[in-house]
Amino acid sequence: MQFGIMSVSDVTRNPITGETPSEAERIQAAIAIAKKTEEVGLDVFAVGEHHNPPFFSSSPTTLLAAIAAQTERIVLTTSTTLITTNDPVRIAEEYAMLQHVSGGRMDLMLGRGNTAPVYPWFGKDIRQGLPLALESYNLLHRLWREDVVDWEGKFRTALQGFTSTPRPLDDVPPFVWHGSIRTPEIAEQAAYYGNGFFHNHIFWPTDHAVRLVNFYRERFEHYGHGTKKQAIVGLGGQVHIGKTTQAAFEEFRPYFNEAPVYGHGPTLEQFSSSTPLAVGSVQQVIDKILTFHDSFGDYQRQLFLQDHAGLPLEIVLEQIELLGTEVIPVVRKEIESRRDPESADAPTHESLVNAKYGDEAPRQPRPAANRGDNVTGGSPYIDIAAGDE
């Protein structure tokens, strides 16, 4: 099971000190994050793509790559990909650079976003945002497939004798995860293709995810790409750690009761006792987290929030060290021990090569460089094989 940090980028007053950082420092604060992520045994960095302010991140795969340059090990990801406003186009070919700069080292978390204004910027129609998820998909599924793509559908341009470049590393395509809250098309798209489910889980009672994610597990049997156990599912999460409940509960509160998406409403208590956020002693956390295996069952990825609402630099990383060697050895220890055989483990490239090649080498593809029409690009992509040039 993948344990990690996932960002949505906000730049956010500190409500204590009252100093709002600059998007330098926030950049610079997220490439820090993900470096302390590696550092202390997680396994996953994720950041969410905006578009509007107070967001910085409206280049996922820009900042991915400066991270996947001072990494070594943790798989890089978004919280999420807007499938709605890019052309899939322009996801297939930067998230295939992504993959091949990283070393393999990604995947791709999918969703509309919840910025309504993104849609006309985009020259988008937000009514029309659930089926044009739904065909941007069907059409990046194919780009990162076959090596000539002829396509038509209703909200972009028809494409004849289209290949996307570069092709995916090991001509195998990054996993991709869909995510939603709320809308059954989206888990029943991400059954058919055999991907993964990704539920943020940080503001809904458990009891809703656990509905939706069941829901896509019947789906993902029902498509044959394996057992309900098999299905392939992530969840979000938030915790702030403390020595004592109450020495938790005091540092986080001033953040929390001013953060746009929770002040001013519920109290910290009752939304910690209402959600999945979890707040208390390292014990408490552990303990809170473990309630998520006994309502999911086993799953593969668990990412948490932790940058955000103005907290400063100095307490998220403190709250990673936390998280990441008291906190997670102990969970994934527990949660290996009750982990059903029959269960999937988290896709990595590895896992993907492997499956498709076994123990035959990768096709890396080839363009030939000789079939006629290289600069303007009129001719149907031509694959040759190593040493045929």
The other form holds:
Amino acid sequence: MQFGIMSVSDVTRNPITGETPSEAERIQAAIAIAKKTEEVGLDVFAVGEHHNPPFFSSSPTTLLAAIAAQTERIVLTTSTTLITTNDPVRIAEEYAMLQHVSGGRMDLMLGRGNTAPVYPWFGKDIRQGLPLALESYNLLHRLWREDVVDWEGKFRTALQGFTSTPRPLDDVPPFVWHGSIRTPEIAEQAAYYGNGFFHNHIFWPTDHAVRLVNFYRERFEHYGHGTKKQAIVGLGGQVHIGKTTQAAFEEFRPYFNEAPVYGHGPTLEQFSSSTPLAVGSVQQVIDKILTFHDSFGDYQRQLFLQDHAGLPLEIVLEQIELLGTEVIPVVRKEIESRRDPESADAPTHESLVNAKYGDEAPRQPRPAANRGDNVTGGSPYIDIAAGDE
Amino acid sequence: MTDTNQLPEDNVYNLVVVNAGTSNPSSTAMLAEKTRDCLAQTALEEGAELRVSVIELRDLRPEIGNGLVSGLTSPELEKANETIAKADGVIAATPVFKAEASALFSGFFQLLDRDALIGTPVILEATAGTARHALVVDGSMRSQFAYLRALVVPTSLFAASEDWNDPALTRRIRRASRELWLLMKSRFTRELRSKNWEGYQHDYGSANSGDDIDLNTDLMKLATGGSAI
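Could you please show the structure of the form predicted together with the partner chain, as a counterpart to the form predicted on its own just displayed?
Zooming out: every chain and molecule, the one shown earlier first.
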């Protein structure tokens, strides 16, 4: 089971000081947060993708590459990468590059995005959002698995003899999570390909989330990737931890009240009782996270939204520290004791390499002498097993 | 409404009264109650049992406000959704403000599960201080219920202050409640949903759609490696 931090990359005014951090400060803060995530023993750092203020993350792979260079162990991922407005060819190229530079310490989550004006900025039509997402992933899937792709579709120009470079590290594509809160087609696509399914879980009644996750599990089994219990499920969540319940509420309330996604609506009390938002003492937060396991069964990845709503960096780092040192160790132990032996581990590059090659050396594609084009058929690569050259 | 525990389940009908009245006593609540009583009387005469649930929108005002700005579905609204989804008939009543149904009323139905009222017979009712608001029911409320694919009965009920002295109001109440009763009694909703449910567009996970997911759509084919062309 992996635990991690996900950032939506908002640049929000601190409601207490009245100051808004600069984009420069927030970008450096994101790197500090990711390093802290590793330092306290968590497993994953994820960043979203946005193309408008007040968000800074328009280029997740650049940011994640910088973080990869400054960390050693954590998995870097997205929450989410826009499979609608990005060209799937660019996604294939950029994330394969990230996979190489991070030494396989990455995966990615795909989503459609919820900012309507983004679509026309990138020449797309939001009314076609779902078919666009589905078709684009179908192409992405092939670009990472076939050296030479001939393709035609509805939403992008056709490809003739196209090779996406670099080929994935060890010729093992990055693991993909499909993120959705209420679209069975996305869950179906995740299941069809044997990929992961991530439910944001925040804002949405748990029984709705459970229904969609169960649908994904059933279809995962239907397509022969394993049993329902072996399907790969991820969930979002958010915590704010204090020495006492009251301290947690008091510290978090001013930020919650002003947060673009929460503020001016339900009270913090209502929100923390009817959604996965966990505010309270260490023990209360532990108990709440364990209720996710009660509802969803064994799952592979739990991400927490921590740095948002204008929370200053020092509070965010403190929260991650508490999460990593006091909350998650207890949660891990408890979940491990309940764990069904049939359930799967979270996929990593190592586990995927192992599944594909066993004891064999992984394929390392090397381009053949330059032919000037890829159109003449066959793979443009010479296959030499590592160590044979 | 009636103590008829011996009746088979087939003779039981769920009526939901949605009331957006605010004051106490409320003329809106009064109009809804009169309609309910008239309907109960008719049902009783035909040996049927009416089970009435009342949804007081005044009690849901924070949830409606929060839902409209944050999209958060509260347990109270979820429960209202479920109740309405199981209704055989609905009486929906609101006061009129500035030539529109109360925002509490329209906001509640804006948040309601889009599929909850498919084929459900509904009496629309409004009260107002002046007869100048008489067309609100048929001019604006009816269109919202058309969107929800509800079956609004032909007779709408509107009562301005002066109508409470007019026996014509009682006659209209009787007319509307009989219209509703005949539709309830015919089990129109049940038949429609069992025979033509897939004929309507649905939201996944909606109150009436259950766990049905159509795996044979073009989008599902695209999800499983198909082509969008």
